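As a starting point, one isolated chain is supplied in structure tokens, in the form predicted alone.
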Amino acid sequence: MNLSTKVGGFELSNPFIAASGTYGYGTEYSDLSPAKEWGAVILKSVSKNPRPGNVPPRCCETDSGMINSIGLANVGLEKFVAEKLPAFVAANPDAVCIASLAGETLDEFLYLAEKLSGIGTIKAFELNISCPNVAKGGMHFGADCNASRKLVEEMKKISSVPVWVKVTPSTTDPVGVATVCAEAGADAVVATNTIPAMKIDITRCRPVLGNTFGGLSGPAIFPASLRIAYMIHRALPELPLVGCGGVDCGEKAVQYILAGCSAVEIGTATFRRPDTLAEVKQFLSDYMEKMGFNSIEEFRGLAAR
């Protein structure tokens, strides 16, 4: 079956991409789900400064997933440029990469995107717009409708690539936050990230994470993003759409396209069960040759009409 699709600006062979954060730099997974088997990867979010991350644990598995309270550590712009986009590029030649980036303010997403603009090989930049936004006051950038909008606003102006916004699903208003990133020249959007959440040691009688507070990923978030998703897609049909939390197994990334979405990303599952992205490839052809459909456009947004 034709698994092509087009989203954000180009086209994926399939509709699978690789969730940042989940797929490391891109080479951690080559022998067990191979970079270019996927549409399309985006690597570990790049903030201009390395990170540390957040004080340990920074995991625990919960009911049906996982929280995590990494803190965006990453190597920081200069080795993310010198050294890691350079290896995974070596390794996997064929492959789409994108690259997530992680700015605490205006300015310093700004500096990402021109530092990184011009790299052939990144096709694309996915706005990490859950990170503070230190400069407003510990606010989200994806829970303020104006400053998204800046914010999309001044990155088309020097971006050579497409711009992608992960909407943050803490936000009481996804869609208007969706709408103001389609105004402002979004090439697409992303729904959703992680939820915010916790876990106590009873017998600890502590939060289990360092940070206490973490993001909720994995299956038990599905149902709370495709109902994102969904939304956004009634409202601004014309509007590139990604689909992301909660995925699986081939059934959930097929409800993700029938919401309207063109591209769906997969990552916590990776972590259970590396060959999660085959199972779900196959499992859509199937899907498209018993429901009758040549194209994932023929059954994109189905659900939503």
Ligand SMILES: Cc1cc2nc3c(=O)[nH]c(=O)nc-3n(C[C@H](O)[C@H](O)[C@H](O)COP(=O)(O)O)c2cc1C
Second form
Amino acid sequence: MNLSTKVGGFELSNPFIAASGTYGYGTEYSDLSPAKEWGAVILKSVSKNPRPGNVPPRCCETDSGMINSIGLANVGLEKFVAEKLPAFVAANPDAVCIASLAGETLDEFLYLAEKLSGIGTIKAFELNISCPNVAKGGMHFGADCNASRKLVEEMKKISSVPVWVKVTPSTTDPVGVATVCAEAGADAVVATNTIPAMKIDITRCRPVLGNTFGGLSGPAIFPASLRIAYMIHRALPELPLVGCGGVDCGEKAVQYILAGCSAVEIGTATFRRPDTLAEVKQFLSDYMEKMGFNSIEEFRGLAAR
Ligand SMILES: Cc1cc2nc3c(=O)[nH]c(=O)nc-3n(C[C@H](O)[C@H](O)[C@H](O)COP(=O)(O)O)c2cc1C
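And the form predicted together with the named molecule, for comparison with the form predicted alone?
What follows is the entire complex, opening with the chain shown before.
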């Protein structure tokens, strides 16, 4: 079955993309879920300077999902370019790699794009304007249409690769944000990131996470993220769209495609079952055969018409 799909400026061999922050720098999972088997992998968000991340504990389990407050811990741009990217390419010469950019300001986003443009390994930028776990994790862009528009316009002027924008579910107007991103020239929109959440330890009488709040991911958020993807596709049917949030089986991935998504990111599910990718690919293939669909384009968005 032909699982190839076109999204946001290029073609992927299959629609499944490892979500940023859940696939490390692409080498950690080499044995369990090789990067070349994914349509693409998105590396951990990179910021201009190294970030230690939030106070631990930084993760906890919850019903049908997890809450993380990693706080964009990462090695910073310099080490990313000098060590992490070369190691990724050496271990995964055939993989498609997308860099996730996390800026605190417009200038920082532009600095990251400028330094990473022209590095042939990187096929697209995903702008993380939706991290709920740090005070300046981009959410001030993601919840503000004017700031989002300006960011995408400026990024498009200097970026050598397609620009994808990962929108937050924590705004009252995700369609409005997607609309200005599309008008500003975004090559794709990713819907969505985690949903702000918390958990309390009733023995310690304290919040579980060192940062008190974190982002909820996993099956718990699937219906909410799917709704946002669906609404964006209904409003902007021409905009390349990537679904993200809660996919832990092929049936949920198919729902994102029926809602209008050309590709689907998967994160938390791979922590519990590193073989999730094989399962979702098999399911998609069997589904298309059973339904008589010869390509993803044939059924993409059918539920939104
Ligand atoms: C431990 C962890 C770390 C994450 N780090 C990032 C990150 O650095 N950048 C980003 O854009 N999203 C990050 N995310 C969000 C995921 O990319 C994804 O949007 C979210 O988890 C929803 O998808 P899922 O339910 O399939 O996990 C992280 C998620 C988790 C669970």
